[in-house]
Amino acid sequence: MSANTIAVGTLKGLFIFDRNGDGWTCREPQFNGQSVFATQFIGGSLWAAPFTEWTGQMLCRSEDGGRTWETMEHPLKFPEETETALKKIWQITALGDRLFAGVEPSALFTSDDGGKSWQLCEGLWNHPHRAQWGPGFGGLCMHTVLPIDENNWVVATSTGGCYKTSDGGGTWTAANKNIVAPFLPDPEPEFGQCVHKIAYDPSNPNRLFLQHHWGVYRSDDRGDNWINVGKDKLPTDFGFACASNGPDRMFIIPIKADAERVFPEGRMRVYRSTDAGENWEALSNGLPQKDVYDCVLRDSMGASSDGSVAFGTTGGSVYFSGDNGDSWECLGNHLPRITSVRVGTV
């Protein structure tokens, strides 16, 4: 069954698009006036993390596709001894019955009871590198959480970089080998990398794709080593969004670096590789190709194995493709700044 619902988080609410026949409709916004940086379809549930500076962070679950919501009574909370307060939830995902949340300040939480209670992953929190992680432009956030199997998890934090565990969160190692950061004194640091997003190829448990502050990479060994697959093949290898729906298929959206942060040449194009980054093609059918000075943030693109791909822009436009990017349609304009896009079936 193809995706029939798209959840779009923005700085002023959650917007849900539903497929009706051959078209799409947008419901009235949920969580009006609240920022939604994280949303996710998990099983038959839809999760969202609305936030305001005044009321703080909430975690909510819907069992009817986002029509009604339950606020979790015991949201994520740092242990008192850490002397740290939760600021934002940036990621929600799951593996089997276990839920994962990546948060700001950068940390990983897990839940084994459907989100009723959460535990800080102390193995990562106590990693000796953590004290040296610094905030990127978007804050000190754990923006990528990829539980590949019960023991192997990969995370990425801005600006610590990529880290991995092979023992279910007990111990962690930096996983940034061969990623080049030309803007740093040491262009190949062990950590401190500005990784923007990592995607997992669902057809290959060893393959990851990564959009760096300056570079597009692939790993064939779960992050132990990275290969640059974007150099001299793209209009720019700077960008934020990165998605994969396999096999060997990767989507990125190049952005003009570094200060402008808009589509190159004012043309909105998604780039797709179907051979794990060896070759790239520009996808523009249905996308505006003139005077488009906009951007797509790191979590504002989602893809599913049925060929559905969607993304949203900082200018509030939402685009959808049901054929892996061969053609696109605009579902809506003039939304608030878009921070998260997920495609699903409810």
Second form
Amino acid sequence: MSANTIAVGTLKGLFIFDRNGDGWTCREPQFNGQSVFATQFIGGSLWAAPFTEWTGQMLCRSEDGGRTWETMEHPLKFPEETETALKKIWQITALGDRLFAGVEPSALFTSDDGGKSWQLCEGLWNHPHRAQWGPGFGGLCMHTVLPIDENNWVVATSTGGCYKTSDGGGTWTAANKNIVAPFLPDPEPEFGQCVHKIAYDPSNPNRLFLQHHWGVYRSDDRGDNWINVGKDKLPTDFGFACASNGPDRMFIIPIKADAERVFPEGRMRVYRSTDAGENWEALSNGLPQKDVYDCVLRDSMGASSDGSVAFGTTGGSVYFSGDNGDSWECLGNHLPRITSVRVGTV
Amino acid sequence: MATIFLHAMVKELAGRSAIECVLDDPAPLGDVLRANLTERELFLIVDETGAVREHLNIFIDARKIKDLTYAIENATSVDIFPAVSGG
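I would like to compare: after the form predicted on its own, may I see the structure of the form predicted in complex with its partner chain?
Entire complex below, previous chain first.
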């Protein structure tokens, strides 16, 4: 089924684009003025996590493609004994009937009743490494949650790195082997890597793709081992966004450097590999190639199995491709800073 | 009867503007909020550690008192405003 909806979370609302014949139209913003760092299509529902500095974090679900919303009556929040306050929801996803949320400060929550109640994953919260995780520029956030099957889940936090469980969240191990961390005294530590985003290949759930602060990596064993698949093949090793719609296909968007968060050479390019990172090609057909000093954040690219790929920039531009990136069209400009993009069907 | 008035964004997100509370005795504002607001409404104002959200202001009978232990009684007026935190 072709994707017919693109959900674009921004610092000032959620913008929804609907397929309209051969083109797309943008509706009036939802959650006007509220930040939406996480949105997700789950089954026939659309989820969004609007946030304000005044009133904190909410979690909302729509059963009509984002036209009307139900706010969860029992908020996702930390248990009293943790003496911790929820700051933001960074990720919403699902496996079957179970919902998952990655939050700031870094923690994982699950819900088995459709979001009516949430449980902190205590196995991860009580992990001895957690006290040594530190915030990246985005905050100490659990930005990646990949429930591969009932027992095998992969998460990533900035900074702290990648962690995996094979017993449904009871116990967790760091999964950062071979990922370098030049900013630490030990350049190849067990944990502490600044992982920006991980995607998994939907046709091969053992295969993960990872955009790190210093390089692009692939794992063929659910994170036990990583190999650098971008070295000397990409214009930079820095970037945030990482998406895959398989098989073996991944998309990244290189950014010049951590201190210069703009496209290299002022050119907006998506890089695609169709052989799991062995080779890369720059995709620029339809993307501006001169004086573009913009950026794409970690959750601001989405892809679906029909070849739909979309991304949004910090400058408020939205681009879509219906052919796995061979060609792109601009769906809109001048939106607020874009923080999340998902492609789906409602 | 004490009345809690919600303003601006708090009112919009809560979906109502005023909550009337009958108090038998003076009671801490936090207890009154917990007894008379839904869990979702309360979370707009107070986080799970019990702290009033940083960018909200609470006025009790027109005095700024951001203290959930402050005792209110019948005829008290409580106004909860988003701060003008734009800068």
